[in-house]
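Single chain ahead, by itself, as structure tokens, in the form predicted alone.
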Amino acid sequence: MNAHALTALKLTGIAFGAMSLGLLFMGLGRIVSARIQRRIGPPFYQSFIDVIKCFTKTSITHNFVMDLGIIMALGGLIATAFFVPFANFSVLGSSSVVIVLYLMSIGYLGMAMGVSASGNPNATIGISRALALMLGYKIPFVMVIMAMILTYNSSDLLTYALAQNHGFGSWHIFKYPLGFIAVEIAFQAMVGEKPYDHMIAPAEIASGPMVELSGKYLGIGFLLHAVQLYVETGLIVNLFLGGAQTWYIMMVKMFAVYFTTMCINAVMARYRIEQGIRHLWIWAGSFALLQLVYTRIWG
């Protein structure tokens, strides 16, 4: 097998691995929420069943733009997963966090284009809320990334992960504590969990972007969220939690990040959209700015 074929095989494995791991996290997250709320909850493999059922159902599409947008969204996030190191391993060699942030935006904008083309007003409202919320969490996240770039003079995620391989005390969660708090607050909004689940808000806008998705399109929506979980939890582990030298430790750390998110989701109520953005700017933004200033002045 030549080098190109081997690389293609590895990328395919990462794509399916990201979807599978994300679906597993989604199932476990539902169990966590159920236990906190004194419910039994579905089995951990329920998300896999949901996706399989969706791909066996009849699909309804409104136009070519809707099809293109959904595929663009999933493709953008899968491409992002290729640049996120897993257990200190990167298939492409390069793991620039700038590329990761750029490709993540392509995925989100693809989803916005696809569901907006459906013409459903609830979908449009959900997308407008999601894009507005991006202003709240992207700015603090980028400021924290800037602090790390100033420290290492590099934007490579693998460099950040390897720099933390000198023991528990070398983890960036201790070196950048304010930045970690800012990113954790932003992560709650990035995955759309309470108190920042304005995009879905079932009681208000009937699940927003998901309202017009049926059949395989709804299945792709599940896979989209699954890959998003893989990318964003992996990003936080590599940035702050020391990365990982083995695949099972990486999975445990990634789930620990998501577990914290689901615990908050289970006990919080949803903010109004303007409250959510203001909260992100005031708290996540303040912590991120303080971390950036401290890093710039005192190194």
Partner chain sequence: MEHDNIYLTNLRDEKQNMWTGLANYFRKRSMWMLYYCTGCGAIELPPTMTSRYDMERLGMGPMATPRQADLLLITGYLSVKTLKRVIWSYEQMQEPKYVVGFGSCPINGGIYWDAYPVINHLEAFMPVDMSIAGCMPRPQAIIDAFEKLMDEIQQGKAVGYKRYRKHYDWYKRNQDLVLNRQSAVLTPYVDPFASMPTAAELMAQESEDSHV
The other form holds:
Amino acid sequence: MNAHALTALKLTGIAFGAMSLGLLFMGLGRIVSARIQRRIGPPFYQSFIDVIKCFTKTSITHNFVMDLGIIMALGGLIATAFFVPFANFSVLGSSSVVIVLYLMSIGYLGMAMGVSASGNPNATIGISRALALMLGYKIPFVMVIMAMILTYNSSDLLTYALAQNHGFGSWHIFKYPLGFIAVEIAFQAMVGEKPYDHMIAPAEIASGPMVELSGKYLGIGFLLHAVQLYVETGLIVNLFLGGAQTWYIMMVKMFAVYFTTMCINAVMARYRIEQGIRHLWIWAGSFALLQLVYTRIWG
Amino acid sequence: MYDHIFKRAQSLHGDKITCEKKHPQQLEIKTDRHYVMNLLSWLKTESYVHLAFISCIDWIEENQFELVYHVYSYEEKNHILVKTRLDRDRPWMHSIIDVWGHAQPYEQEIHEMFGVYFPGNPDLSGLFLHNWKDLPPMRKDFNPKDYSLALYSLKGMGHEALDMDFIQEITELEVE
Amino acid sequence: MEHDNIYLTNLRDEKQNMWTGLANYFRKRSMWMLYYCTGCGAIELPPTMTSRYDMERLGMGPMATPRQADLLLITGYLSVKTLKRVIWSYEQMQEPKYVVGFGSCPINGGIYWDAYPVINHLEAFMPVDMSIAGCMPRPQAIIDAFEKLMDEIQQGKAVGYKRYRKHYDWYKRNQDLVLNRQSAVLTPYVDPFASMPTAAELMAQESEDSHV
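Could I have the structure of this protein in the form predicted in complex with the partner chain, to go alongside the form predicted alone above?
First the chain shown before, then all remaining chains and molecules of the complex.
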């Protein structure tokens, strides 16, 4: 087998692995929420059932742009997943955090294009909220990344992960605690959990961008969320939680990040949009700025 | 409670109205339908600023409709019911939207449910009923049971079997 | 009006192959519902969803729009005006889709059987896969009905959506009979004020009448 075919095979494996891991996390997250609300909750494989069921349904499309946008979103996010190192393992040999941030936006823009083309006003409102919120969390996030880049003179995620390989003391969560808090708040908004779930808001704008997605489109929507979880939890683990040597430690750390998010999600209510953005800028932003200044002067 | 307004009403409109104390907090004033507007405008200046509702009653034996205007005073804290009778064969009543603008949907609803016409009300289109072609449904000579059986029962929909038989027939067909 | 006495043919003996059997497993384990609570009965659903009876352990959950939902829950009575919207919602849903009539009213009108705005038989307007009797059914009955519906889905018996497609003319005729009625049902009403006269005209006419 030649090298290109092997790479292609590995990439396919990563794509499906990312989807499966994300779906598993979603199922476990639903159990976590259920237990907090003193319910039994669905089985952990519930999200897989949901996605497969969605793909067995008929679905309705409104135009070509809708199809293109949804596929572009999934493609963009899967492409991002290729660049996130999973347990010190990066197929493409490069894992620049700048590329990750850039490609992640393609996912969101694809989604925006697809659902806006569906013509439903609720979808447009939802996407405008999502993009407004993106302005809120991207700025603190990028400030923390800048602190990292200034420290290591490198934008490679693998470099950060390897630098934290010397026991707990070397983890960035202890070296850059303010940055971690900023990223954790931003992460809550990135995955769209409460208190930053303006974009979905089922009782308010009927699940926002997903409003017009039916059947297979909804299934792709679920997969999008799954890959998004993989990418973003992987990013945080590599940035702050010391990366991982083995795949199971990586998975446990990724789930720990998501678990925290779900716990916060279960006990918070939704902010209003302007409150959410203000909160992100003031709190996450100031923590990130302090971290940046601290790193620049004493780091 | 309302002795003050009772006396004033008697002295100012005594020849046009009949007052009766119905309840410690309710005063009933009966009047001619052409005088209702004057009476309501006067009551509005006498602190009865809240028009709570307009209701309509079908007195079919007397061949009359009765309109009841419920007004309330936040200062006196009591109700006054202004009642008037209309001819049932040709029911119409002056619209009071010049006194209380929010009377518009009340009159619209009474027009839909009883067929009372309110000249001066800008919108008397249907509010609640879908595609209604029968008698206004709140009239006493409208029979809702006959209507329901004629339209919504399966027999009324053109299936020869009786309701329960028909349902059983569907069920049996499907279980086989 | 001429009425043909049409009956529905049986669609339940549908042959299942391995693929539909497998797909039905996933369909029954993940039913997302759209609940149409314009009547009563919305109060019975929160206990069914939350910690006491926890519907989510069966894989069921509420969904926000008809496009995403599999299950249409008609809770309580349906007036003619909401019937129109229910049919729109039902037709927007993607197949396979199931309808559950909830309470006595969608079955035979319940206590509103003789009321002029409330329809009596939901089966005549859209295919109902499962009916829960009671006014209102308690959450135990609801969970029980959902489990029975899951069995029927697995066995390929809950095929109301196929019946709707096959007998669309029958359903459409019933819908039109109620929604697009052209004539009065009992006595036609002639509005004596159809010409919208003003108050002055009416008073002039009345004084004329009294003189005569």
